[in-house]
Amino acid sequence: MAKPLKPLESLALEKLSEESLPKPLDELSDAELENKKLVGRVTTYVLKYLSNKFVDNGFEWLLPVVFSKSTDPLWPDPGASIDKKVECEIYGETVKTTSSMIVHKMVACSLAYPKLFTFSPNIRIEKRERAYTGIHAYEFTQLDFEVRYASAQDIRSLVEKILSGLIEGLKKDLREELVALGRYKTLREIELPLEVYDRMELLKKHGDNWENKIISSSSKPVWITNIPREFYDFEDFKNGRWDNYDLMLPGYGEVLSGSKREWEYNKIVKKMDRDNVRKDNYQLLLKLAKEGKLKPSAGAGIGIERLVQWIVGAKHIGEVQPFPKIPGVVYEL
């Protein structure tokens, strides 16, 4: 019988040791391999459920992009901790590995697919010390989606319904697996609507430790809004508020990041100049915005591994990856 994974009430507050980092498949014991199989069944259920729900809601399913001249700058996101970006030369051009498909989503949603989603590989070479947070990987998969003319509330409502249905379905259809993983009783069904908190208000109330305060005291996922971030997140210059949102999981932290998007050329340029973002990396996006072809939209990206990690109660995100991608650790596979 598989040994249950130990769910943590506040994983983000506990730093892991080197000995507790996930091991590659060939070094796992029989009991650990059984856990890996159970996690695989949960992951399969999650992927099938999410893809079916997005298709049923009229979304087009796009294939992901791995190399591109334009990708997410991840700056000046206060949560970013990137050690370096991966670039290479092909056909005489410098391209980057995908850090997120945000630029591709905005362009595709504006020109061809009013409602789209994709399972996108994300490469983010995190600083080595993030190996011990338990929630960071240097390679992971994100369910990226975008909706033309949608509001932030539209996206949050869609996510809430899908996430609530996912947990309800898991507890009904994968009871045996969740029991074996020690999560059937502690994984609670989600009551809607979820609480919404303003990040700036939380910062005033709790200081820089506001995130740990929220994820350690919440019993269900919560929304955080108004987060100063990258140029593509919508910012109201009149009142300084950002129309964006993160979904935080109890004990684990952010699993989704999204926003209403900027689409006006002058605003995008002004924000790029303010944040020292190189315009050369976003020539097509700027061209479309200048020509009025970039449309208002809203969307988000859901970290699949972190979502599964929370569902199964894993200490480290690498435990839910068949081939762990731990910051600072490179296995053969």
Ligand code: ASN
Given for the second form:
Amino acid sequence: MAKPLKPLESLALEKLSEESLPKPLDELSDAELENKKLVGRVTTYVLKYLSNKFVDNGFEWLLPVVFSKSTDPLWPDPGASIDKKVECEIYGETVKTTSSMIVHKMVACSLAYPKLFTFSPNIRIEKRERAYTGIHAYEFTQLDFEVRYASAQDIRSLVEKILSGLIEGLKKDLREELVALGRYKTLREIELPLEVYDRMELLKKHGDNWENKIISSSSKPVWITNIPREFYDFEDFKNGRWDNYDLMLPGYGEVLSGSKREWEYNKIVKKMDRDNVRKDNYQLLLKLAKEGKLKPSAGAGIGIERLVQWIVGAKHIGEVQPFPKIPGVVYEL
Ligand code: ASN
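Alternate state requested, the form predicted together with the ligand (shown: the form predicted on its own):
Now the complete complex, all chains and molecules, led by this one.
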């Protein structure tokens, strides 16, 4: 079985305490509400910019789903710390809430939409202690996208172009808001291309603490490749290398993960058996793969709240959510 890696822990610029956890809207002071409004303007800009870019690049915009029989196992994944899976029964069938739309993306990209994206609500009931990492929420939104026959490099180049354009646009169009948030000067325009590091080499060089080293020492986002994790990421059985990637934001950590995908039936089955992933939960994906209908693709998902958190410099991800979903803290809204 692939060995789970150590999870990415806090990057928190400062240690968070119980009192400093984000509060619900009705408990905010006037100054805090003003701040929330500024964050709202940045979020609107980010959503508009990203959706325009994907549409302009020929992507179809799909609406997300909440309930399915099949969703992301999030296993084995170095970043996962799931307290419970949310399942319920409807019409006599057991369905799960979406942990990510990876399975839907692979199927939709293979059968109908060669270039697709969606803003998908992801439910991941993180362990309570993750309230204090500053970057975990039990509900968040992923801009998940997938491209048929694309390579990992194609996806990284697309993301780099979009991200650097976004920062340039924000600095031009939202100067006042960024000044008020104290981020205008420190949010630097991104010089391309970004560095790409191999996880194995970082591990050799820095030991187990490599993630924190990278996050605290880089001044711009960096790519990490070759990360052992879920069955759907492409693994070269000949040399053991994984053709996948995470994008790490300075001071914060992972904001995007993605990969070239597996599409061959035998390989997928082998990986599911090795990792103890129940094949029952992936009947359609396996059927399509067996029939040769699953197509090679590559893609990624961007955590919208983490992206906005970094842009505005918030200490906790819940600060950029209108309705904070902090692990272990359940507000009325
Ligand atoms: N969205 C990710 C991907 O495209 C999967 C995930 O969120 N676990 O690979």
